[in-house]
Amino acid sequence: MTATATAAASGANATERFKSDKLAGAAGTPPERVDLLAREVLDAVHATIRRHKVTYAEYNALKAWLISVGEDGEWPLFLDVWVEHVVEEVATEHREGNKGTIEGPYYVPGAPERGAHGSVPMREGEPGTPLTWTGQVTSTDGTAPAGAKIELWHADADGFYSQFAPGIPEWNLRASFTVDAEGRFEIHTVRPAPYQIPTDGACGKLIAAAGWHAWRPAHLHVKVSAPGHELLTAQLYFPGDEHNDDDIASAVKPELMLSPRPVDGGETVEYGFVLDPERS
């Protein structure tokens, strides 16, 4: 059942679904890169510490802290929540075309295929407003790059990602949609519903010491590619959601705001993406 499901569980399947996806391309970094971020980042916390003359109690508490959310596996929950949204918007600055934002520490690759219209996989029942999404792939001159995918995923309506949690089939509510010769899609899904990132771990532990909430608001994730393109990965957001102004993950932006029309017991919302050549 998705009931038993633990921040501990998430953090873990988070943490190895990293090390097996994306740690390889951390490697080669350079030494002067690492020296200099690394300086930097201590300096930072150094000049935290002076200025507001923290104890020894407080360092102690911080440091219980970070070997909890080691202990609990949370480390890329902690940092895609609050830190990757301004590594996204620094790596992402130079671009015309669409805005993105974070990726977040539930992404798969490999989703099953749909083509450039159909449904992503969910259970019989799935709760959630039918949503029917359209919309067109171009590139940044206004032509329709061959071969553009859409890489969909979101959480179910109990705010659980599949693979992440248990109870929950394989690829639910995960599928990728290749586009047709104009660029253009039609995807299937139902309206994800706002959720909490897991609090009963070392996150949550720090959000409720600090006096925080940990909302975020319903968001489709989505990566879009094309050969010859940059990959753009970004969430798309629904108006009217009491957390878009203050989400946990500060990972909101006008650009990514979805306007859905009611239709025959459902939804129905155009939005389309430009991409960016890569750069030489």
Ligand code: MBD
Given for the second form:
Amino acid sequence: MTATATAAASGANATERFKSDKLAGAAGTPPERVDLLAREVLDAVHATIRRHKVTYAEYNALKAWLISVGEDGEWPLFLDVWVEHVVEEVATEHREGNKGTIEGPYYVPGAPERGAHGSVPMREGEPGTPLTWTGQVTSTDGTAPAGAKIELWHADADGFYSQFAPGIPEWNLRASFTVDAEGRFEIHTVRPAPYQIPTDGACGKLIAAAGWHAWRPAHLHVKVSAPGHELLTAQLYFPGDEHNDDDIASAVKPELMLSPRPVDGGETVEYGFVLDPERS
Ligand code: MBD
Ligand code: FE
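Please show me the structure of the same protein in the form predicted together with this ligand, now that we have looked at it in the form predicted alone.
Complete assembly follows, chain above in first position.
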């Protein structure tokens, strides 16, 4: 890679991505709701200040840090790492089908379509263990919904995402698959590496100052969709990763653990998805 990945550059990309894809939705939230939520969050901040006798020096450190989160473009990263998992839990608690988890900051819609059987775009000699993943998408009633799609994106063996780190082809390790008539698919990719969130920006400063670590376990991101069904956003994990039990983003669930088996020249894994029909 010629250029180096910086928190500010990947943060700026994630901020732009968010603004162009996700900014509809909450317009028209009634003032009573805004008042309730804003007041409760502020009450919690005030209670912390009183309980721990927060000083002016600490208040000013917080102020400087919050300013730097914006300057580094790290609001998407900060929120997705430390807040999104609870939003996801609340949004999906009614579901009977597959467990999901957080989306994170690095999804890009419109990845190349590869049909029911295919390889994600990758570079000549893409590093990482080759992984063949087969499975089936079904509905909670056991039928296979027509036209189900799996969008897959993940980091490379160095922990970098295309379109957020420099020097990687645009759609590297990003693809969309459309299942066959029985809901089945076969995906060829490489195993991603454990991932460290950027340490040179505001989130990294918080992690260092608090004595935390910056690691997420290796993971595959997916969005699984089908007409008439709720969109499933999930991540799949690999057994034995040392960060499965202390993911910085609190996004690991036992239901999302893969069981890969070694085969000639790589690994194979079976994992399918059960989608919930849309609620009427
Ligand atoms: C990631 O790859 C990710 O999945 C999350 C949730 C946060 C930062 C980077
Ligand atoms: Fe990720």
